[in-house]
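In the form predicted alone, a lone chain appears below as structure tokens.
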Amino acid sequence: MALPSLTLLGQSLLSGLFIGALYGLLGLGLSLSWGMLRQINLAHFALAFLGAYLTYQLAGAGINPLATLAVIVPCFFALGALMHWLLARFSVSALVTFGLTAIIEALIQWIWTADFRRMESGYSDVKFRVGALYVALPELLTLAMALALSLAVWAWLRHTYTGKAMRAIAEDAPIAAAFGVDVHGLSLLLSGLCAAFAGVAGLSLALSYTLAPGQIYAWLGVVFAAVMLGGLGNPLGPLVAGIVIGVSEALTMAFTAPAWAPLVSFSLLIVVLLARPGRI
């Protein structure tokens, strides 16, 4: 087996870093809702793809892709809060959110069909050269958004009254309510934010990838692995774990074959669970 060149290794590391940032961005909302609200929202991935298709549609109408967030983020925030209210009101299980995923997938197919869609924008043609390596602007934007949101949520949870109240709810909601914390209101707030984060992740998907409704399920496994490896309710965990997985997958493809890459995330997850079975 021939060893890859240094240029290929360097480009693989960069690619792994950027795809890992997307894993972390996709997993941010899921980690918070699962870890702090004890709500496994499988529809989170479908929301991200709905956000991607809405970005594609609005950009096709002449709106700057980044400017579409001004529409998508508040709409998704309201949608996330509504979904949480319905789930809490009727005490439904995570399987219902899988049903919501199927409904959103069907809605996407009805509006945009099952054909592959690719968003055309000025961002996709911009590349920066660093020595012998190339960096695409959409990937840099994804990394910047993942870092900014993860750090902002981390700071919010630790240095604001609302964030500390959210952490109290995650620890013991009845006791937090007894001390005057608005459990219902803050839960709606966090659920709205998680859905808004899915919308932001959808922008990154639209900037870098060709879209198809069936791809919703292709991201489930690796993002779940990033969330569980990073720790539930930890805003920085999915980003760090996602980058580790992304870099590991990229190096695996550089040294062996692309078919081996999907084994990396689940192998890492199995190792962590065997070493620390109480992590999840």
Second form
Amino acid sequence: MALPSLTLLGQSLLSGLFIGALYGLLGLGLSLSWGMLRQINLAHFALAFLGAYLTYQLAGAGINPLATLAVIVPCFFALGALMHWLLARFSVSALVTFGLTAIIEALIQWIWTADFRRMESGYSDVKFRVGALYVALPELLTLAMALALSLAVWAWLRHTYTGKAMRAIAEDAPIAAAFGVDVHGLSLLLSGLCAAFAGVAGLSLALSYTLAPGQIYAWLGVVFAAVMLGGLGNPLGPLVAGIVIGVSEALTMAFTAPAWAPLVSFSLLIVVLLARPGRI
Amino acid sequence: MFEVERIRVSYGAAPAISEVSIRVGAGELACVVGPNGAGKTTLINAIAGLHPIEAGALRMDGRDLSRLPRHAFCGEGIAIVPEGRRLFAGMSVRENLELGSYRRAARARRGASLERVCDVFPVLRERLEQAAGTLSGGEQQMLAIGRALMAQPRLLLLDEPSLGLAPAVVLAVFDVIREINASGVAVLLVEQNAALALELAARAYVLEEGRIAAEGRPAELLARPHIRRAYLG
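In place of the form predicted alone, the structure of the form predicted in complex with its partner chain is requested.
Following is the full complex, with the preceding chain placed first.
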């Protein structure tokens, strides 16, 4: 086994950091709705890809990819709230969200076909040179958005009355209601936010990756690992755990072979679950 | 002031309580005693809006509350200290108290309420930033009562406040309940410890198998031999 050069190592660490940020961005909404509303939303990934394709479409019409958020965020917020309302209204199993994934996948395939799609934008090829290392603009944007959203949610939950009420709902919803918290209304709000976060993650996917409908499932395992490792409902958890996983994967790839990378995230998950049982 | 009018509450097909009527006058301390499983907790949860009622009415100053959404009961001046305390265990003592004053009207007087609660329970002042789940049983009961006081209630519901507490702590908690009532807040107390509850209350109800078996002034009830035997041993 040949040791990689320092430059390669540095570049690996950086790419681990950036992919970890995307795991965190994808995991944020998943973790919040699972941890706080006890709703495992498997459709979260499909929503993110729907967001990615919409970004691709709007950017193709000449709109700045970042500006597409002005359309996608409110639309996805409404969509998430509507989904929650339907789930609560008909009190159906979370497995329905898996069915929803298949429906969204079929929809994407119908509109954009199964061909690979790559968004052309002014951002894709911009790179900065830091010493011997390169940093791509889309990855930097992903990290910035993941950091900003995670910290904003953390501050919201920690320091505002509504955020504290949200945490109270997570602990004991009926008692929170007895003290005047509108549990249904706040659950709609949080579900809307989670879907909006999926939309933002979609922008990141479109900026950095070639899109295909089947890719929806590629992210599921590792993002779930990041969500569980980070602690359900913890707004900073997915990002921190995502970066830990991303960096470990990148180092594994640099030292051994890329095929070993998936082993890392799940080994980490198993070790943490064994070391700290009862955390989920 | 507050009336429960012939309510029925069921879990699934089986009615847990039926045809139950009770009254709590303004500033009054009333208690409901009865054996385990008689439906005491069901009754108090229904009054707090935690469990929907199937028939009958809940009236505050003549206004029917039974059609209100859950989260509106607090705004009608009703606050609960639930069985088993049910604190927001992962949140700090201060945050638990803040949530007690969540609704807008109570929020405006949050600072003053917090001072008052900390005066009543000095131990809470020292632990404001500590997680509620790390408090001792007695302290948790105090916090549960404090949280309810933060809502500025007119009617305070207490479900088994003595449960799981050391005898000395029970006496301290009951002293506080007496003080709260003396300050003008009506109290409805549900207790298995009938001796303590009957000593404190001005009006008492005996709940057996989901129905009111007897009601009256505690002294009258205690004069009946079978009640004395059943509840004071």
